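Heads up, the chain below is alone and in the form predicted on its own; it's given as structure tokens.
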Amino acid sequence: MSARVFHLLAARPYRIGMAATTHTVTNQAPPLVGYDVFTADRALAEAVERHTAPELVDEVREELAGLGKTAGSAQAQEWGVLANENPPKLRTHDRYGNRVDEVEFHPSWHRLLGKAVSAGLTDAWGRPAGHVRRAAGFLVWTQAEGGHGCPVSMTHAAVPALRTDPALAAEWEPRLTSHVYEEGLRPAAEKGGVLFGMGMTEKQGGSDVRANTTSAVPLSADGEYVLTGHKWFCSAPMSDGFLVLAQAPGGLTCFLVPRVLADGTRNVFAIQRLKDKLGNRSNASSEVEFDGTWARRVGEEGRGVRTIIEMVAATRLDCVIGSAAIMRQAVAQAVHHASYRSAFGGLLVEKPLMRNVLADLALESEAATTLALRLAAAYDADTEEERAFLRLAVPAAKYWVTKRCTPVAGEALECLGGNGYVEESGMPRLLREAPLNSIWEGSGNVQALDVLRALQREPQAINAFLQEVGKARGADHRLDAAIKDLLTELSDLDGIEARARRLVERMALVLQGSLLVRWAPPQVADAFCASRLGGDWGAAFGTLPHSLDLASVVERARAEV
């Protein structure tokens, strides 16, 4: 600034005062903070009540409302920001040159993870309504931050795999389902609770785990092996134990690899590097080397995929729940912004075109939430029919819901305009997180092929699926027509692999439509069937038929503060 300009400004201070008025902030939405994430989500709260025994409803509702208030607090939101702004760091050696292979996290990560564990998000197995309350809690809490949900999910999902070996289950299950979080590497027997990770993917095979080359050589003690090989993706490497696949003499086999052995020495678990990812930045994903690494066999030799498949099924369900959480938070933010922001003479939420966009997004979110909780309820029921239903419904839901997550997050971001493109809004973090669940635990093609495999080999699965969607038959003509078309597609095996994505998409939509027709308010079910099943829908969000009751759909999605 020149001396002349400075002199003029100093001589005329009233101009400074006038200039200050240009910084008055108006027409900005207040932050969506200080609210109960669970209770504000009508679709979720209704689903929990629907799938919980009457004598447990009050207890479960109170539990989830408490978690919801914490998730919606300024403190939890700050933890999510800090955990992502300060990503984990790999420390391979200590100051003396000894190999330690430790990952350091920001304190906010530990607070998020500790709250998840203490809230029972690793403990669904054996609790009354365990899967429903845990799924709802996971959907609520991961809206504060999604990255720490990875070790939570894997710890929860390790239980059914370990149950193939009763001795291992007796030793490890109480630690996995504990509500105590203790960070740091120590012998598992000395900790009040542990976390588990998973290592299946290798660089030459990806989803084709049968191409894995990591070898497992038996030791003299029964069930003990040493592993040698490389894992291309190993998430949450700070965990206490891992389920991994390796080639034993009898074929591909599942193993438990502890980070610290019973005598306190470190197992050989060399972390080569942490992945630099698009999103999910609070969570450490790594490449690891095994070189004489001690492991315990889980299940029989040569049956590794069958042993670990129950873990994969559970983590696939968490991909559905996690995507539903991202969609719900994105929609809540978009509706909240539009309810306060004025443009062209009125609130955005009252503008017909914006209302159409918001309603369309809200439909996608409610359909995902309703489906996710229905799947969780099937796990709680644990009947032969429900297990058959899950065999098809889980991969179909995983395919479709995770695919819808990214466009929902992107459109919701656009509802905030330029504000949504700014990191402070939180929307860019949601958008970066959105594609991950469609990749984790098998990408879209893997899910579609898994559905085809079940259709061809497990007739009880398609029977259970059709019985479920058929429960709404006769309630909506568009749903009835969609079910009829699906049956035609299922009967035509010509070129079925090439059109598998289309088939699985239709299966997921018909299932969502059936659930909404039975359980959602009429205006929600009507809008869903008219657009997703009736064909009266464009290629972009905001193209719902204008004659629908869109205002009610949007109001239902509002998160009251």
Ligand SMILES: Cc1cc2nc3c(=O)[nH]c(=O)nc-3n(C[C@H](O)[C@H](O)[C@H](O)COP(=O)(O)OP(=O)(O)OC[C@H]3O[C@@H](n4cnc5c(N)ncnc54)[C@H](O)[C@@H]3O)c2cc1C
The other form holds:
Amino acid sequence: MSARVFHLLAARPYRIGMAATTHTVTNQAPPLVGYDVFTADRALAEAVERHTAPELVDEVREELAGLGKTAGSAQAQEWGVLANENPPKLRTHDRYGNRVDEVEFHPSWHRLLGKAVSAGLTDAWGRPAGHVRRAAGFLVWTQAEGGHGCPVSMTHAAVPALRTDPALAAEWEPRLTSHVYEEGLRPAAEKGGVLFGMGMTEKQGGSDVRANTTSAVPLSADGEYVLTGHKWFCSAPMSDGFLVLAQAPGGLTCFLVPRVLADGTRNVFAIQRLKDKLGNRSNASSEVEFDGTWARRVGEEGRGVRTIIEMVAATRLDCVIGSAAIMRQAVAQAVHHASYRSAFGGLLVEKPLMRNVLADLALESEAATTLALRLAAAYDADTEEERAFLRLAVPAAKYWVTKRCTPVAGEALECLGGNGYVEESGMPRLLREAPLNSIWEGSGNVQALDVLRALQREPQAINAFLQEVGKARGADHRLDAAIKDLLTELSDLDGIEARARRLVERMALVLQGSLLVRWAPPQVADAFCASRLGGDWGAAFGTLPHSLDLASVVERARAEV
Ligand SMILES: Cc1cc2nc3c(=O)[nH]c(=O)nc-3n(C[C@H](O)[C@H](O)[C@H](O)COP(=O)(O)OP(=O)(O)OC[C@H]3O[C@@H](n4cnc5c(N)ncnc54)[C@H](O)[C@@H]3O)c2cc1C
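Switch over from the form predicted on its own to the form predicted in complex with the named molecule, please.
Below: every chain and molecule of the assembly, starting with the one above.
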């Protein structure tokens, strides 16, 4: 028997005697693997070039292309699958009954985290083009797996909060921004790099942190306290340190809680259980109790929210970037599938209605990426005007971009038909991860109310915002009309709290529209303005006006392998 005949027989399905052709696989898209996630993303690559000083562009592009190739490799994709199929396990005690409060992760989790840290994704502050290169890197690398982005984000974001105390910053910042990842609990001084988390949310209140009951009693040494209480959500509890809110004699205060004390003994950090979550399954999110837990004050007593808000603002931007990453990966998968799959005599990507769906999704993804990178560039510029712009633009973007993520992931999943509903496609994992960025770091309503607060109390913020959107004035009549409507709406204070979502949505859309009009190819800007600003659009994706150049929009979103 020839090898070929033997092969055919071996591949034959169970019923001997059936024709041998029952299992020839045709018309299935190949996997989207072995590509450079960064370079294949034209909107992202252009944004990086736009926001990076010319003398740095080549260096940054090369760095991101290297990370992009790893993110698109079969190896990284496998790490992502394994880290989610083998979720973390809590080990509260050792075999002798001593509390250890450790979390065990699959080796793939450590590989993902190790790559993120070595790629500098916790190192933005003070590095040339630091925020732009980090934002792009975060957007690229979390497409391989989203869950481990949580500790990466919190470690990066702890830096500005710690800087309120120069002595603490001098001690901890080099460890937080280190490119070395070392797993395991040891005194921080003995590690090449550390991870940080945050503990704000308690059972009786998350958004309203004033309801926190965890108490902080001062010790005799200046700045040292003991904490008693609990945290209802505390993600990445295997981290080396946490910024925690607790009630000190002078009011709600921020504290640094290390897992291991300087003498090598374990601090009291009793992990009660791990949450069983909808998605984000590779990442551990825990409930923690403090009972005589040693803590070091960060900032003044009573200024806890003021201090930790620096961290929260940075993690809010990461919610925008993380959502842009999910949307980009979902759209890349959808366009890829439709480019290989035929139905009713032609490729799906060439069917007018599927093209409309894909173009609509691609617009949402590009608008999110463009906005995320503009915000990162404002962090790099760090001028008074850019800080005022960020004050409004970050919560508005956190509200809107994270809200768009779940419908985009759901619709992109449907583009793969039944395959999209099956775990192996990777789409269900994206869909489960999608709602989270809208919840943590302040849920949708909390963001909308934060925008109102800035509007009412910080006139420089709305001035900076309007100046930014005004840069595109005169270039598109739909954008001009939308800016005019927004100004009318802003001046009407009647029922403003109940109208906050609508108002913030409009602000975000006008900002996205103005950025796309300035920088995106005309067909992208035109389609965005016609639909999102001009009102020529339905309630579901795939309802763009048919006269637009939708083929070009889709082609731009294709990830070339
Ligand atoms: C997977 C996961 C991991 C997390 N990890 C951490 C962590 O590491 N550290 C940490 O501190 N927290 C963490 N959180 C908690 C998260 O930040 C909170 O769940 C979130 O901020 C919302 O707070 P809450 O759950 O108490 O809801 P609530 O504050 O009770 O809010 C419930 C709803 O009411 C809305 N709402 C609240 N106030 C108003 C208002 N004034 N007007 C109108 N609507 C309002 C909110 O938008 C929300 O939709 C995590 C949460 C999740 C899901």
